[in-house]
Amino acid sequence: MSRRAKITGWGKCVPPVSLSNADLEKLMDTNDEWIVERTGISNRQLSHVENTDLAELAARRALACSGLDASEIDLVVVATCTPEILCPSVAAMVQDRIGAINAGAFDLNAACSGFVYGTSVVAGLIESGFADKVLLIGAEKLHFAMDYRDRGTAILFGDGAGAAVFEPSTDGVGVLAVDLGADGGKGGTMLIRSMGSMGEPQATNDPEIHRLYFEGQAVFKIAVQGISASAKRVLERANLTVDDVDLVIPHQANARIIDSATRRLGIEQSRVFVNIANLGNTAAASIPMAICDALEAGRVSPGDTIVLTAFGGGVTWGSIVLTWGERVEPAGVHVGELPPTDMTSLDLLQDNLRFYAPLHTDKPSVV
């Protein structure tokens, strides 16, 4: 039987910080019934350590969970729009401190389609031979360009990695088929501007320019269309059919996308996985996250066919069909956790609340 690639750990950092929907009627023009209704978000998580501290964590927990040491990896991938620094790489970062040092390393960015898209690289890499263990890891701290009095962008999102080791696996498990996709005319709808190079170098960044640039509408429409015909795609590729699938975990964009994708694919709810509510849009590190907290709940059994599909920025879409392997339950357990902190979401929001203010000025600066 031909090689696959199947997954054999998971792990996942979430911050310590809490951002509810309280705390962001402090900070604009919004309730809790209001982001409920429209988002399916009640809570979101928010760091106060940097992206690579996140992605080493859920790096970490991944490997022991696999059973393996970081010696024995042979690459290490990157799923992020919010990379600490653009070089080095989050994941040669990542590869040094978790001493991987057999591996490669390198950062991709497909934005909230991140993982899918390196799961379809890894799978790549792992059935062609070229790779035999590879540690995928999904992380963002996208809090950094949120205006936190603009409501339309700053409910959705959070912080937050996640993490996944692949092997190969040659009795029908793993990766079964890929389908991935872009419209780049489509691109203005998400945009955050201010990591790139564009323009001159300055002393002072734009507050207009570093905020995330987001179309919800626009993006709602292009994603529920994306997801459901990637998923049915990438079904099509298998030889399978909604009716064969288990379990589909898709990008925690919104919970309205969510339910209107799924819908659309035909699957009920009973087979949708979804942890938005506390955790918010983490991007690519959704899916890796939700893996995890599907495990711990008891909704993944070995021999599942699962389906993985996202949509992010670019414009960009991805679907992945797999068969889980026999593995539920860890083979280890890594016991680090971040460093603690005393501040509060308020606290840790200060400095985007002042870079912000100019764009507010007529709005009360809250403190």
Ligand code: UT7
Given for the second form:
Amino acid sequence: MSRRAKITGWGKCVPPVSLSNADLEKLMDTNDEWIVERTGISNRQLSHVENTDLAELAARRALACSGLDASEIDLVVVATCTPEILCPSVAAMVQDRIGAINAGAFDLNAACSGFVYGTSVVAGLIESGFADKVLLIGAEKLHFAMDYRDRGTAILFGDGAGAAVFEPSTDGVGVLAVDLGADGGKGGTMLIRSMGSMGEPQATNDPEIHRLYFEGQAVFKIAVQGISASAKRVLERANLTVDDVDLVIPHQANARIIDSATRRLGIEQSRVFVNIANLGNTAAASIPMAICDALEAGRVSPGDTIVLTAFGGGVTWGSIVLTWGERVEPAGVHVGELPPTDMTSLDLLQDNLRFYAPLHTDKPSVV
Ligand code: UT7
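Okay, that is the form predicted alone; can I get the form predicted together with the named molecule now?
To see the whole picture, the full complex is given below, headed by that same chain.
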């Protein structure tokens, strides 16, 4: 049987500071009822450390879960749109920190579709024999780009990281098919302009350039259509139908988007995994964190057919269909934690609120 890429390890890192809807009510004109009804989100977690710290811990947990040593990994890929610096990559820093001394490393940016794009790259490299054991991480520290007075955007996003170890299989399990797509013409609907080489070389502290700008309703429509069409295509490519699918693990962007897209696909909600309520939208980290939560919740059984599907900035979209292997329990556990903090979300966001204040001269800069 031909060679495929299967997931043998999974791990996540959820940062410890909670930002509830009640906290958001103190920062902007919103309320818990509106947010829950329109998005399904009650809480998100914020990181007091850097993106690489989140990525490293998720990676260590996924490695322990796989039972592999870091020296056995031959490639580290990090999907992110919020690296703390552009060069070196988050992947290279993680490669060093975990001691993956035999691995190559690079970052990939497909925004919220990053983990699906990453899975397609990893699967291709493993199927071709160019790589054997690959660590794929989705990690984001999105709150730095959030203007917490922009109620149409900042209610959605949280920080976090998730990781998966992929290894070759020859018994038919693993990635069966891939569908990737993009429409760069609609890229203006979701923008983070900072960290690029745009303009003259000069220090820029312009909050307008740093913040995530996006057009909620336009993105909503693109997402619903994009996800359902892409998931249909990937199933066709694998000669499967919706009836064959045991679980859809979608990018957690908005519970209503997931609901509408999976209804279009024709799959009932009991076969769709949703964990957005406590984590919000964590972009490239959302699918690998959801994979961990689905396993923990007993929603994945050996041999299950699983669809991963996402859309995001670019705009980009993509879907993967895979067969899960035999193991649904971790082979080992990494006991490390992030450094502790006693900060509240409002403590953590003071600098952020101050930075974005010039965009809202009518509102107080510090809460
Ligand atoms: O991973 C990809 C990233 N992007 C996304 O996933 C976002 C996709 N889009 C969405 O999730 C939704 O469009 C939002 C949650 C952003 C907005 O929900 P919506 O149902 O599309 O609301 P809307 O923009 O149509 O706004 C409806 C009303 C407006 O008031 P008026 O003009 O009708 O008086 C908004 O000003 O709700 C108001 N509104 C709010 N009210 C309370 C917008 N945001 C809020 C808020 N709290 N946070």
